[in-house]
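As structure tokens, one chain now follows by itself in the form predicted alone.
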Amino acid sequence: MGIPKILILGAGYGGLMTAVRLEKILNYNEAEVTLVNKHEYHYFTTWLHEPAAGTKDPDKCRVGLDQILDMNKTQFIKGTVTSIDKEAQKVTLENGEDLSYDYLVIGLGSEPETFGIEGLRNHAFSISNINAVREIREHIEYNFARYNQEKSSDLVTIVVGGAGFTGVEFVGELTDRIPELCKEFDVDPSVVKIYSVEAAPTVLPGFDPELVNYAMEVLTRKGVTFKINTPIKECTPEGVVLADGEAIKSNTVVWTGGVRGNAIIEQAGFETMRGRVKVDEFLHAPGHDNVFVVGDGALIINEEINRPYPPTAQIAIQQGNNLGDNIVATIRGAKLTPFKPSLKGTVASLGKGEAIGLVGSKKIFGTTAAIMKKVVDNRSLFLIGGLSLVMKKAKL
């Protein structure tokens, strides 16, 4: 045999985490790395809220792959996957380059979940990616822009689904930024409306019910409309009709309401819930002990309460750890280590000083929940890029 082929799908934070892990384990010519990703950068997708609410500049929340990676490790392709054969053990671009693996680490990310509300894929935004963003926070802008000349309260009305994580973060930076486009655009405060609309009985569902009431408080406060318990049943360009028969007339509808695994996966032939695979202990796909899959395509479930853990970044940062280390000790013939989550916290920004979170057993509120946010941040960047990434991207 020759030397392995290790072939990495996607550069999220699983992706990402896997190939920095084999850099550092790796013996020189022990294998061979490469890794495929649409774009010379990874993005930090859990800040993705402040670019598209307009609180910080997207180029802040992207890396080039360059200065993480050493290239002369890690082979760096850029394209985009169209399809998998894991029979022939093969990966096929857009470009119809195909590239033969040995080991496939699919982390290719999520697509939004849209549970068949119809109309949702044509008329409303999703924050997914760094361009996605950007085209939210200048269509708010130019909303803005138009209202004084077109008296429309339907552009300056905002509807997001969805009021987990991603939702209730994206509202927070919604109420910081509002203020400074009305200032901007002369629009007085008065008339802009922010809905965020939850299926569920409750914002930020699974979550302490003290923590969300206090969540819930302060985005009120600040200007936000909850529609809890009321799923919605059609996007039109006009804006949304609820389960319960109301219509919103709104310009902007962002969907947040959820995300299922890249449709790719399923295409290939691999058994999926939602487009994710129920990877065993070592993060492999049913049957294929040569196929790895991580990120947001990956399904563990929590033993304890019998529910999947949620697709976060934490959770990939550490699959790409111990993935490495496995896909080493395969090659090796030593021995695997299972992957078992260590859920450190979790906290949930609501816009400038105000967070919540859950730090062990311990609940934190404000400003105390604002500082620990970033520090969570903080600490994913070190996990990554070590100090020379903190230093260029730190949160202070």
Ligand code: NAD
The other form holds:
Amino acid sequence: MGIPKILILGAGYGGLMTAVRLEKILNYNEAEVTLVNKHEYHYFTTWLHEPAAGTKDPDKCRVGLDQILDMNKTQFIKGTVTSIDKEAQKVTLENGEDLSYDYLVIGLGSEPETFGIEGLRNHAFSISNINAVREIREHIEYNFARYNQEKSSDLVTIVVGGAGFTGVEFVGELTDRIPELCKEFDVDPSVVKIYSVEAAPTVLPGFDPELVNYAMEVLTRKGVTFKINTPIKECTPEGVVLADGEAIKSNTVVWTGGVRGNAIIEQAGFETMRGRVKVDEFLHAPGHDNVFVVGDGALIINEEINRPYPPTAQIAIQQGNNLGDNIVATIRGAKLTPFKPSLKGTVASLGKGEAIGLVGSKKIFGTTAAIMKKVVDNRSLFLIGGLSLVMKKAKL
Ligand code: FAD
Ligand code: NAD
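Instead of the form predicted alone shown above, give the structure for the form predicted in complex with the named molecule, please.
All chains and molecules follow, beginning with the one already shown.
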């Protein structure tokens, strides 16, 4: 029998952190580790609202995997996973290549949850990866460029569907970018409209009401029009239709209405809720001691409130770390350590110099929160790529 083969799918926060941890603790020739990812880089999903709005260069939000991993220890395959056959212990890539495994780590992240809303898939953008955000930025710029010739207000009306953290962070960035765009393309700022549409009675549903009010005040002052308690019912080439019948004409609809686990997991026959697998305390997929799920694809329950933990990078990184240890423990026949999230808090940006956050039970606002947001972002760089990644990409 050869050495065990560990196959990791996805180099996001969960998958990459697992690979980083394995590199640190596996002995020479103890296992063969292969990482498959669509791109030869890792992108910082948590920063993507910035390049989407055009306030940051997309290149600043990614790093080559060869700069994080030791390619002598981790074999990297650039490829797109199309299916997982858990019975045959085999993964198939888009180019037809089959990869076998003894241990499988599924870290394929999430995809937009459209709730079956008509037209969203075809007519709305989503903030989901580097290529997707490049498209959003270019599209907005092109529409501003067209405005003076065509004078249609749809070209400078942006609708953001869903005011969870992604939607709120994105509109915050947009409000910073619009003055620049207006200057560059000679557009009168008063014709530009940014709508944040939310189905729930409040933006950031479930978050601290005082912080929510603060966020709404800041963003309203910066030019955002909120439409709350009004779900988007349909998305068309002309814009969106809300549940109350109102139609907002817009050439740019960005859907930030939530996420579900990567469809590949469901297609592989795992039982899922919103595409996420309810894993056990060691991140095993039920009934499969050699298949683990990390990050947005893994559903774990917060027993204190009997609800799933939200899919976050914070938890994905912690899971990757724990999983690296547990895979090695499995190989060595040692005791596994149950995964328990250690939540540090939530900080959300509202654009340059403004943010809100809950750190432990302490509420933070404005500049303090904006500084804390940079600390949080830089901390995740450190956890993934150590000081050298912080030196290359840190937010100052
Ligand atoms: P990801 O980081 O999304 O990585 C998935 C990887 O799998 C990617 O590299 C992708 O290319 C690869 N992949 C996908 N499909 C395939 C395939 N078929 N074949 C091969 N490779 C594939 N969370 C926080 O904790 N704090 C924040 O401040 C925060 N801010 C956010 C801001 C935005 C704009 C967004 C969109 C999310 C934010 N989140 C935040 C949530 C966080 O980004 C996710 O929970 C986290 O990225 C999940 O990590 P993951 O490893 O599961 O997936
Ligand atoms: P989400 O599920 O948190 O928010 C989606 C929002 O869209 C909800 O408020 C929901 O009510 C709304 N919505 C759903 N259907 C709608 C409809 N038809 N019309 C209008 N609104 C509708 O999703 P997200 O914001 O993409 O966040 C995904 C995950 O990433 C979450 O776990 C979040 O905590 C995390 N995240 C964290 C941060 C941060 O910590 N700073 C930033 C971004 C994302």
